[in-house]
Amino acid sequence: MTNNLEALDLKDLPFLNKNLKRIDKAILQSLPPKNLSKISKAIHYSVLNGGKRIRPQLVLLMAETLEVDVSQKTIDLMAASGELIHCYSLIHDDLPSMDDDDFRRGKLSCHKKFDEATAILAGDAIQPLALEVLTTINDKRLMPEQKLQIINLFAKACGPKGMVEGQSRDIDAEGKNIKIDALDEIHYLKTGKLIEACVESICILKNDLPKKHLKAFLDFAKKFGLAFQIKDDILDVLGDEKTIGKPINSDSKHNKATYPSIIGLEASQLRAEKLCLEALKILNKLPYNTDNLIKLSKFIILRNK
């Protein structure tokens, strides 16, 4: 592979929907069935309504990279499992007391779908229910040890050392003029520790991966976590509203510290593609097939809807 930047379109990843395919069907097979209760219904709508399904990819990516040796199950229930940690943090998120979101993904917020309590609620129980599916994985090649690395570390992803953390810091930034470090850890807590996670697990299940290479990967999955969002700030003010699936310009209108808003346009587009530059050179560098990562990669980074 080059470093060539050109952005990709859907029909160059054709391993996208195949994997899609996959993370569905392990998320709906983790579900409570739909007509159980109204908090499962609300659960069913905030979960399946679609979404990038991005750190569900680069877990099945990551195990495709680095051949572990566990059954695909065990993949499928981990990718499974970092799909709904984000899934309650976007129902949560689009709260009145939060973001303040009436959209998501083209369609009502849960909140408005249902009634705030039941979106409450239904954020409360799919958290503790991404790390039960970890609970549930039966596979004799996966050790004790790795199986609670893992769970400590999604765990942590989403807890008070990471997008609760970076959620109130969000929150404590609106309508003031930030340092762009004090966003990027923002961002980092709030978005990537939950893209490392999906990454760093899979590496956890890698046995003799040398340190520097997980090392590389975690760098990576930083400069990956960090331009995406970069990116997402970017189309929150030029995308197509029917694509992003909300109405354009929300951040600024609630004043959110943003990309754009703290550096400007211009140089948010440049930091996003030198990150993604810097992000496909680690790639290029490990000595394993890293070419389906670098196209997500440039797909996700380089988007314009």
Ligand code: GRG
Contents of the next structure:
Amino acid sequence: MTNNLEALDLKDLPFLNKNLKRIDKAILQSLPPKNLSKISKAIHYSVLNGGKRIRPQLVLLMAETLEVDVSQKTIDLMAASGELIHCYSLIHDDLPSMDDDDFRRGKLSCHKKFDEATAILAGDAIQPLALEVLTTINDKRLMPEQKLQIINLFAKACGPKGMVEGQSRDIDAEGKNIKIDALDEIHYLKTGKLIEACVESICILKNDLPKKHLKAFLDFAKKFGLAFQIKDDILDVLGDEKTIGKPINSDSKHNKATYPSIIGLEASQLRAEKLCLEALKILNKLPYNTDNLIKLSKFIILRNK
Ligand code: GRG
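Please supply the corresponding structure for the form predicted together with the named molecule (the preceding block corresponds to the form predicted on its own).
And the full complex, kicking off with our chain again.
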């Protein structure tokens, strides 16, 4: 597998589409019936709306790479959980008291489509749902401690030492010229920890995974997460509104501390590519079939949405 970042054709990624169907089915099965209530309508609206599903893709591709000996249902529940946490964070991120964004994934954001209280409650409902989904794993090949560890990882990723802290620091950094290390830390907490949880949760299922391989996968996840976030910041400046599904320059409008605002666009692009190449190097050294993880890593850098 080549490490060249230009050498990726979207035709090389049919596995992403195949996985997408499986992921969306698992997510749908985890939701309350759509017409149960106003909140369940808002949940369906905000979850089944065409996200890239990068986090559950990572869960599926890691499971394939490590050939973990658990049921497909177990992997699907973990994938759904990772995406539910992400969707919850997006609903709250768009609220007027946060980023105040009217569009998400090409549609009105949840509070615009419904109302603010409904969006808050939909988010509040999805977070415990994501963890509840994990508690429903019923797989003889999984030890109770492994299940507990997985729930612990996902809970920590979105809690006060993860997303919430990252978001709080992100808001505090608005209008400030913070150092790049502080920005890295914000994004590790806000975006990276959940990505890491998706990777690490599968490592937990591999009983005899050598410690050095676990460390390598965690290093990979860190680099992948940061590269992904830098690309997200770049797309907010250079992206096409229709393609990314929301107005561009929303970060600068909110005086957000971003990679382009702190180190400039060109340096941001170079940094994202460097991180991606480092991630590929880690994957290439591991004694597993990491081909599809490599393709996903290239995709997150070369993507236009
Ligand atoms: C939700 C636990 C929790 C706490 C609330 C609102 C908040 C604190 C945190 C927000 C964190 C956040 C929104 C991080 C994600 C940033 C990001 C890179 C979003 C875009 O992700 P993509 O590109 O989007 O994967 P799609 O739409 O493809 O899923």
